[in-house]
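A lone chain, given as structure tokens: the form predicted on its own.
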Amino acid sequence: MEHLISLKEWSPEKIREVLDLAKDVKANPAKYQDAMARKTLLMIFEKPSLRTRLSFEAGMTQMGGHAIYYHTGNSPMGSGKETISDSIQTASRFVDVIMARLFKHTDLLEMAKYATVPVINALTDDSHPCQILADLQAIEEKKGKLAGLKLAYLGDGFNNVTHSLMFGGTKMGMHVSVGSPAGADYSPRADVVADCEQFSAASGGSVFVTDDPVEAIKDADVVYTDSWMSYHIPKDQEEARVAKFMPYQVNSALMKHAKPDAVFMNCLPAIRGCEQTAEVIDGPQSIVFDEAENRLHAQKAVILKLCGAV
């Protein structure tokens, strides 16, 4: 049984297969309109989302299948009245593929352990692989390649999107540069950096972490940022985090250090005036909505691959 838990476990070849399929799915949707006919996707949501639900549900509908939205807040699994293992073994008898958007990565690992159908990570506190597949698709569309490009991430380096970008980028031969405040609470995890150094050695890419935002973004082909309030940050910490991250805000002055044709990305939702300014995210270099659209196509490709429908 094959799952998508993290891009750390996926080979560059597997990522390439999915990106190539996503490209074809986007260009030729009618070709796949019956690929998931009479198949059902269970969408387990502990953490809500706009893009995740809409893209997965629309994707299954467009491929002739059906999606069930299941929120854990009012379920036996969420209330603790039924174990994850019992819930997932039961669900596996009813559906063909399971997608889960959860707080704890360990819960997703438990789901994958007991599921007898493919499990897709739609976000945990550790990883967000579907977002990064969509990101890589968008970058390749705009730049014509991935290998050799410099991707600069600015802001909160200690989060699921940053770590997943590092995995995906270095596996595909990109030069990933992270600019974030120093310290374990803000910088990428040391084990992630070490893994990405190994992936880079094999792919010809590189990984670089610095607390200097100008050094991080210099000559970048792609500039990426994400919310400073990453993953369940308490309200009373927000003011201090804004002050800490403000030097890493992607604004017009900082963008001038990237290449003139650099593209700007944010996985959304975005707060204008925090992680980026309005003139950047709403400006001509921004591809945030192309990036968001590709969640649909990339996730279709993941479903098709994991379910053996292609």
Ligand code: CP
The other form holds:
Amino acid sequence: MEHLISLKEWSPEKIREVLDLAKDVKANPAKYQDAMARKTLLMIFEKPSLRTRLSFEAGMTQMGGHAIYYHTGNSPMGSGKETISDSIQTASRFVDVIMARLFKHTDLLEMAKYATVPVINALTDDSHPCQILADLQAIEEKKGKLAGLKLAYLGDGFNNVTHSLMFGGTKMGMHVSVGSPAGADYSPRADVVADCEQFSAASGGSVFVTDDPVEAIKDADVVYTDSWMSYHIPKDQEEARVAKFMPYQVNSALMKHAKPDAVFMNCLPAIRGCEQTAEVIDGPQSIVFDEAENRLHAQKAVILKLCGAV
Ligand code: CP
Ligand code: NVA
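Switching from the form predicted on its own: structure of the form predicted in complex with the ligand?
And the full complex, kicking off with our chain again.
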């Protein structure tokens, strides 16, 4: 049984296969319109979502299948009346594939352990692999390649999207540079950096972490940022975090240090005036809605691959 838990476990060849399939799914959607006929996706959510829920649900509909939205707030699993193991073993008898957006990554691992159908990580506090597959697809569309490009991430380095970008980017031969405040609460996890150094050695990419935003973004082909207030961050930390991350805000002055043809990305949701300014996210270099659209195509490809439908 194959799952998508994190890009750390996926080989560059596997990522390449899914990106190539996502490209075909996007170009020729009718080819896949019956590929999931009468199949059901269970979508388990502990956190809010716009893009993830809509793209998975629309994707299943477009491939002839059905998706069930299931919020754990209204569930025996969420209320502590039932173990993850019992819930997932039961759900596996009804559905063909499960995706989950959870707080604890260990809960996702528990789901994968007991599921008898594929499990897809739709975001945990630890990682967001579906997002990064869509991002890589968007970068390749705009730049014609991945290997050799410099991708600069600015802001919250101790972050699910950051960690997944580091895995995905270095596996595909990119030079991933992270500009974030120093300290374990703000910069990428040491074990992720160490893993990415190994992936880079195999792919010809590199990984670099600095607390200097200008050094991080210098000559970048791709500039990426994410929310300073991820879904799991308590509201009472907002003021302190905004002050901490403000030097890493992607604004026009900082963008000038990237290459003139650099693209700007944010997985969304975005706050104008926080992780980037309006002139950047709404400006000509921004590809955020192409990036968002690719969630649909990349996730269709993931579902098709994991379900053995292609
Ligand atoms: N980028 C992303 O996962 O968005 P949602 O939180 O809206 O699903
Ligand atoms: N880092 C963000 C990503 C949102 C899609 C979060 O976890 O909320």
